[in-house]
Amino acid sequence: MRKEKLMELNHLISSFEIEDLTPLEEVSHFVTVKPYHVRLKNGMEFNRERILKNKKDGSAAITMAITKDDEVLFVVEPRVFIKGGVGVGLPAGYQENQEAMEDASKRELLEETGYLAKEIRVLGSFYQDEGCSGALNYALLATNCEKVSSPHLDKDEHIEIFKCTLEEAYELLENGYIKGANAELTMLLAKPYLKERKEGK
């Protein structure tokens, strides 16, 4: 990886390091846990808890976005409950009102980065945590993305954009900068399509 790009990324990460993390007394209105009693046809019975996000499962689109200049867009943001407190990942966001995942991907990409996806492909889908959630996440590949606006972030959303070459993106994955399973799986699913795209040029 180019030395200057690694320095840029490390600077973004250090700017989001946690200085203080104080528990609040108030109850969350976004994440809720709902208990259920389950009875199976074979007579087995047990209890389970279901995690809901904004009263929904929290299904999301995770997008590996490639710009017109063949750079990969990453988002660097506080992830305060992971080791180090900062995540390097791909643009992602929740599905709204049963919209198509391609539409969710385009909307979230535009909101988080200001880039518009010209071409988009669903790579696959996977459950985030089958034991306590019905969230079905989708991995997508967006190509020929073009900057059309500034990001439009939510009040408590803090994101910096990091761009690098495809080769450098996979170096970041190999070197442990990208630890989120959603981003890692999306990048691995994208690999054959990116190879096919490169050979087709």
Contents of the next structure:
Number of protein chains: 2
Amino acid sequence: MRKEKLMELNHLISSFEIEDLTPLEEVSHFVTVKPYHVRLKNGMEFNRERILKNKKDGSAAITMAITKDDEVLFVVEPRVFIKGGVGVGLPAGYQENQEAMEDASKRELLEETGYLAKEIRVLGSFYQDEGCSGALNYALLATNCEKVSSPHLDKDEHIEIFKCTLEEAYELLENGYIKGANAELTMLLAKPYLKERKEGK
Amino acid sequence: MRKEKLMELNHLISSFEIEDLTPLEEVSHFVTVKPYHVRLKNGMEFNRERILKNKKDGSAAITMAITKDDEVLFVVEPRVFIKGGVGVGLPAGYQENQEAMEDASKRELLEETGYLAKEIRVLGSFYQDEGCSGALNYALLATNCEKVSSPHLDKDEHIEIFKCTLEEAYELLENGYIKGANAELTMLLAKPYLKERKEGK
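Form predicted alone done; form predicted together with another copy of the chain now:
And the full complex, kicking off with our chain again.
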């Protein structure tokens, strides 16, 4: 890993250091929980609780995006409930209005980074927390991405972009910089495709 | 994949078919959400909502368990919010009272399957949903597992055990039977160790 790139990443991470985290008395708005009673055909009965995000399952597209220059795009952002309070992950976002996951992926990549994906493929899908949520996340690989605009972030989104080589990206994963299940699983699912792509070049 | 094993698994899955899923008016008990106000050192301020399970982060141990006869132990159980309503996954459970993750893994494996792990190793860890939870899950590999008792399930736990060869286990993953991020990530993280183990034999 290039020393200057690691310094750049550590600097981005420290830019989001938490000063204060105060519990609020109000009820939650974005994340809610709905209890259900279940009866199976075999006669078993029990209750289960379902996590909703914005009143939906909250299925998300997670995108490993590679630029025309073969650099990987990471997003660095506050993740205030994890150790250190900052996450290094892949561009990701919730599916909107039943759009295709390829479209969700392209839309979120453009919004979060300003990069347009020329080619995109689904690597796989997985339930984020199958015991208490129906969120079915998709892992995607976007290639030949090109910068076409500035990021367009929501009011409460605070994101810094970090770019490095593919080799450095997997080094960051090995070294524990990428700690979220979504990003880790997507990077592992992308490995065989990236190997194939490299050999095909 | 042996045809009779696939029939056995499909039979276990269909044994948990849902008859009815009714939303309840009551508030949730196990899963709750707590809003926080965040202030970063850089001056940014925003709110975030934190998912809690049983009032804790709900960090879990996910165990790929291999018996003395080189069979993998899967658990089949109702997952009522996912497509089909039934999950095929790895034995897993929440950490209790700050116990070591190796201990959580062995305890849950014994409770859910009746198998005792002779050797256990941590494969890695990952945040389940880093945007709105501090749940840090551990992936573990348990080997030389031996059946020592019957399962001891909680009142609301309904689990069937399914055993197959290592090769068949990864076939199930390829074919979309294992759909949860926890199990999928644990099986992918176990791959290099299993390869090494096989070569060492």
